[in-house]
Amino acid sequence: MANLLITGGAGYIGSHACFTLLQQDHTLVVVDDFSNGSVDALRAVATLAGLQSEPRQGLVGGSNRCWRWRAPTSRRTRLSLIEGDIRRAQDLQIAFEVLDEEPIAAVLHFAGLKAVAESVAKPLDYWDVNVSGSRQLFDVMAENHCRTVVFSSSATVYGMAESVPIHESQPVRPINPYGQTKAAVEQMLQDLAASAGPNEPGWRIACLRYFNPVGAHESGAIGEDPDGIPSNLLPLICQVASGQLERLEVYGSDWPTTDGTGVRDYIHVMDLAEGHCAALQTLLAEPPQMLTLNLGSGQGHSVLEMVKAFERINGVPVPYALCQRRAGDSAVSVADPRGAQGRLGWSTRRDLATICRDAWRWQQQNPLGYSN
């Protein structure tokens, strides 16, 4: 049991994290701007764990918005959501010093701009975020002696993979700003990593380069809230099956591939959660070491066979266009994930039936997102 900062935790993934990490009675802090994220999220991993909202909400450090709950046999709080942005001193701190100044542990770094193609349009705003973001946040974290963390990097930073499956020793050479961002931070922190002198601490840092997270809690409580037309492919198949959009444009039918679509390496949200959980779990039981291990099933899936899967399971249709490649699109990527396996003893246990009923069930559950 740990105290924990959250960076974007009430993001897709990072919301699922904090349901995990609750279940494992860790006490978690979240540190969101709402630019990816929703307050709603977080009621909701809340109303899951079993905890209630406290009284005492409103503002803290003067002007940032904060919301508590905790179990309802405790006083203590369990799960605080502070309203701020990682690039932003002052809000990090306050996030070291809510719960009356008990220590923070550990940080998992979810915050970040995601998306491939607004990256490509706009470079400055990702390198801004991602990177200097991430500089504020590891700065501020050896000002409190805090130096174990858990980023969430992605095999983007990969680009143009020279072998499928994707071993971790593979080049980084991403081939798109997202990807360049999440490497240079990778790169930010192996540095600290070998920065520590003989008679300092060392820090403790796993770098988790997850592939194509998809999915829902089972529940259908949480799940992937898309801002606009989605940019993933089972959040886009999902809108379709639902009618809220006419088709879903698959880019490229001629990849060398069985059918000719792109194969990826599907991973359930929470199968990513609960890897980030154990390597969470092995940093602090561990001496100051940096990991670097890819996030994935092992199992690569074409667009079509994702459609096909999904309709078959769902009993719904997925009306589909075949269209043009995308530019930086590959045909494969799919993980080796024998180092997590190895290293945490960690291994993906949903299948791509559980993967399209639990992102269907949120869907039909959640129509609109959190907006509902």
Contents of the next structure:
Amino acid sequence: MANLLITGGAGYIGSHACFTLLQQDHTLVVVDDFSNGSVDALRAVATLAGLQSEPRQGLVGGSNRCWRWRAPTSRRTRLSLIEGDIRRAQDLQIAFEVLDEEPIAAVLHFAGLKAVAESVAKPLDYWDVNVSGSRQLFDVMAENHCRTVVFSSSATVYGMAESVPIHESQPVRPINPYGQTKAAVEQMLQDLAASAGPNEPGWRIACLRYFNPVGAHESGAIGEDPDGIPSNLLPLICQVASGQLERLEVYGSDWPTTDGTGVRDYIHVMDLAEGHCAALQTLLAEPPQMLTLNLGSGQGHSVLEMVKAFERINGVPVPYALCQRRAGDSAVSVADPRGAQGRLGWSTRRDLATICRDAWRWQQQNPLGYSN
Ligand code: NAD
Ligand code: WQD
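Just the form predicted on its own so far, so send over the form predicted in complex with nicotinamide-adenine-dinucleotide (NAD).
Everything in the complex follows now, all chains and molecules, and the chain you saw is the first one.
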């Protein structure tokens, strides 16, 4: 049981991680600026975890909005949500102080911008939020004597990988600004890990390189809520299946794969959340170190396999058209997952059928996302 700061906890992956961490009896302080997350996501998390809203709501630090939840039988706050920006030291300091004297043991750092195409159009926004925001966070952590962090990195740091499955030892060669910012934060963390000395306590760091996170909590109460038309495959399949979009455009049917469509390593978001718990547990139990690990299933599925599986499992048609390749795509991206298995004792448990079922349940229960 630890007190944890979760940046970006009102977003897709962060909200699922919050639920899993609450199940493990941790106490959470979430900081999110709601640029792509919502209070409703954490309201749903709190309800799923059996917490109730506290009467003590309102402002903290003078001007930051704050929401709190606790167990019905206890007076102790288990989940606090603070509206704040990771680029503002003041907002982060408020989060470190909100638990009244009780220190934060570790940070799970999900906050950031994540759209590859947008990063090409607005690179400075990505360097600002992802890199400057992370730098600010690590600075405030050190000031508060908190040196344990789990960072959301991405398989995108490999760029066009040399071979598949992709092992962590493959070179980091991102091919877009989003990937560059993830690689830059990994480098910053490597430098911090190397900064330990006789008078400098060591950092405990996990850089987790996610492959393709998909699906939703099995209840259908939390899930991915893209802003506008999604760009990722599973949310698109869901919106086509529900009739919100006419058809799926399959980007390329001439890739060197079994059916000509792109192959990816899709990982259920709850498996991913559990991977974070395992990383945190390992960091807290072991001496200071830096872990850099893939989080993936090790299984590849083509676009057409995903479409067919979704149709079969959910009994709904997903009309599609074979189209041109999308710029920047690669044929195959699949994790070598053995590093996380060995170091964390973690591997994925949920199969493709579960992914398709859970994604569709979330879509059906929340056709308009959290604004529903
Ligand atoms: P998301 O957009 O749903 O969640 C990110 C959260 O961070 C949002 O709630 C957003 O409001 C918040 N945020 C953004 N800028 C902020 C700021 N300046 N201050 C405070 N909060 C801020 O994204 P996600 O899919 O949950 O991704 C979480 C992390 O995982 C991101 O760092 C992303 O780059 C990384 N990642 C995601 C994927 C993926 O496919 N979803 C894959 C690999 C890595
Ligand atoms: C999956 C497959 C497409 C849309 C991206 C980011 C990566 C990471 C995860 C954050 C590919 C095909 C897609 C469509 C299609 N995010 N596709 N028609 O590109 O593997 O990874 O999200 O870190 O950085 O790049 O995921 O879901 O966009 O695509 O045929 O309309 O589906 O070509 O083969 P991708 P995706």
